[in-house]
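This document opens with one chain alone, in structure tokens, the form predicted on its own.
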Amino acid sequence: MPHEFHLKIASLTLKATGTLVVYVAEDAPPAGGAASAWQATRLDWARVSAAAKFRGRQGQALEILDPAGLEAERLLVLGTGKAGQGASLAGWADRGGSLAAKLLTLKVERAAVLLDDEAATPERVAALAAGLRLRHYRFDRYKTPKKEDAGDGVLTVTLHVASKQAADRAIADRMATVDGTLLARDLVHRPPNELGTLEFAAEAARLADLGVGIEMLDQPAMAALGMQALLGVARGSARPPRLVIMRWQGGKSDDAPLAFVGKGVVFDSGGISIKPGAGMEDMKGDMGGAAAVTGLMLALATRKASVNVVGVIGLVENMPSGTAMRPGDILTAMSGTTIEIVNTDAEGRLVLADALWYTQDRFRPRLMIDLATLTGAIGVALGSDHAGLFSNDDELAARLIAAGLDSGEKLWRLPMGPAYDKLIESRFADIKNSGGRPAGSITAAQFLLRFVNDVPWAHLDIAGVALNSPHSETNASWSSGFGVAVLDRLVRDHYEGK
């Protein structure tokens, strides 16, 4: 099966070898380039489509091997559903993903795709190209190649479009976002023995090559700032904590930045409140929020986004040991808030508490969004189709929901309020780090709200969507890289150049 992916853009032509791919709408004959390709075969469309029970529904495929009149080895006709359906950018990305899945199943090495429909705007072609590359992704660097996979292992797809120059520009722009998503997937997939706090910090530092300013705070620097919440989580591990600050200056020098904050627990055993053994290996992915922030910074720097952005990730490991924090401990966060520890497995909010306070206090951002694989409760509430959204700002929340629909990374807003805040009141400190099982995702958000002051803020709980989620049209891997695409879309639509 091909594991290397090459994408090319060319002007319209039927002179293509390998597999020629055309699209047909539901209950409609082939049109445009698809009609020309079919006519070249001299086959009767009505008879063949009826015999194959092909109506052009979404996901349907009609395959003609060694078609007469064409240089191609195979003509692959794919259904797009009813005319007008799947017209969103997310729908076009899904179309590209399903095409990649079909080509991989057929073990195709060369394919040409005709995209001469009026609906195939440069931006939609770019979305299709993104879907192709996202679905083709595999994380197999630790697997020994199998004999049946021997060969050049390259899938080359050429998109034949009406305007090559416009498509080239749109695809280059969209591929920056894909690069960020794939970086996030790679980081989440890396095994915890190879990706600890220092190794993750080193990966983030590589963004300096793209013009991203990098700054790192070590344990003494964080202690001097009073970050005892974050440091409390790190106390049980031999791996030292890091707070990594990534800055992209694409706007005016005096513009306040957008701020994105990520939870980076490189492995979460639960600490003294240790997790059950079953499934604990998945806890290498508890840094999915930090991975998404790092991927987002890569995307913005690659496409030279015209906006100032700061990305902050708190990197720790949560382990049980003689030095680990205990249930009953009281920690003082950088803000001065005292926190009673009632469950050491509710550690991500402690990391974010200091990271959020530091970010809003130092950078005075226009807005602040954090991402975290924070609670199992969000998966119970929303499954793996939506991430949880919590916010203190209605306009920001509405913009995020719209960006989620456009990008295919969907969000669902959940309530917040004083009634939930009461659940984290402590007998011995200002607050406690867990309100128990009822409204678990909401009380976690209420906890974070204490550390954002009056900055427009949103919290994305991505525990149900960032890892171990069901396969989609654009993802067949364990990690989705969720968060990069929705935040990149938010920045594009509302904050660049403004």
Ligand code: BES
Second form
Amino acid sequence: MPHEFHLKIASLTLKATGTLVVYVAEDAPPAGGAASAWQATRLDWARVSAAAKFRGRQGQALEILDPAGLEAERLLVLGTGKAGQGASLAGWADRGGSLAAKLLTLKVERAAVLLDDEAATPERVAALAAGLRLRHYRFDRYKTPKKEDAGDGVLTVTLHVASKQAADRAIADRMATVDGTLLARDLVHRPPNELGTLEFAAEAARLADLGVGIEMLDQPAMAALGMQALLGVARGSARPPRLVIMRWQGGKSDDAPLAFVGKGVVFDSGGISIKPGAGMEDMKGDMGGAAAVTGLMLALATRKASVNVVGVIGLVENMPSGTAMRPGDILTAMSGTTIEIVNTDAEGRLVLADALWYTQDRFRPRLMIDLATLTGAIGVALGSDHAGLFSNDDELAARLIAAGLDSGEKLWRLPMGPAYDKLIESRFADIKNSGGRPAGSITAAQFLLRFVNDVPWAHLDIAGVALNSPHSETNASWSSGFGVAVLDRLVRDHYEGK
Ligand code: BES
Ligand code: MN
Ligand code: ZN
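What's the form predicted together with this ligand like, now that we've got the form predicted on its own?
Next comes the full complex, this chain leading.
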């Protein structure tokens, strides 16, 4: 059976088959629907909760099998922590995520969740629903199904809410964002033999069905524009590069768009400066930035966001070969800046140099945000709990940080400044493509800054969070799809219908 998840929304009822889930706050007896469900069992709350050492803390669970007085085969009481705790939207998504984990371990196939708490606003219920679906996701399409997995495939959860109409709307909206995150996760997971530059471009082109305008630049078109930096990376690969431009026109036709730019290195071997073998397979995920931009465009188009947006992704493969670029080569970017290649493994910034310059030059965007699995150093600095944020605009940076807290995709701003430019001065060209180990993530950002031409800009270094991420409440898979949720939140909060 497939690993599938179905979500239903219904108004409040205790007539549930399968598992009935209710929430109880810390050191408080069941209230509302939870109280009615408990009363039906005729069990003594004080005695049972004491016996189970259940105090309603976040993550605690109490299970009653075959509860008397209820149709359900199991009553699952979950703690929410102190009333008011976990009240942020990210906290509600985590609540949904840990519920999915619990239902999966119990091999539940059908669950009904009572959400009649006053705190359960439509937006929070939607966050919980999102968390459920995000945690349920796994990437197993290359695994031959095992016999013992049969019958453990489909999970159907019904959320019972006070106002079905309001919840329906909020959930549909939020599920568009989840669709985007899951598309990004799928793209990052897919093996590099099956997802090359052209296959990725074809996936992006499918967004045309949703009304997204698609354009593609091939090698000759990029050569004509002078994109030697991006093309330098592609030169060693048998796979041709593509620059894919996705446009969503949900705003007034003459409004300047928001621009999102993604690093799409479908596999990063390091090139001639080849990487060590251990862990190199992870570099199938070096297109995590492009995957997030594609997922974001899917989310915005699905929920018909009232804003103009352009997504630009640079798709290349970094391989060593007789045609590959060499350390010592000097390339002229589209902007005219000359770049000395000192390390062919610092390739992401070369892709972004031309993609960023092209984007600001052609679209004159209101703002430009790039996402890239750019440096291993960002994982050394921040681990996998925050992505690195770099910006030339304090207001944009503050908005991004706030969106990160609400979406659960957290960002931490690192400094920039002309002092760091010294590290990327070249003896022979305008700049070199690596400043070595000190401040490795910052010098990468300083490099990008040369190509943004004073547009309000932010750079998200997602190398520590997009792939190989430890499990979180809302993700149990290798790739997180990081970037879709935080940027969707940013757009919703500040740029729609304005
Ligand atoms: N794609 C890598 C960065 C990366 C590392 C992404 C780990 C995801 C996980 C990037 O192209 C790279 O190789 N960066 C070099 C830069 C150095 C050569 C200046 C690095 O981080 O070592
Ligand atoms: Mn590299
Ligand atoms: Zn890379």
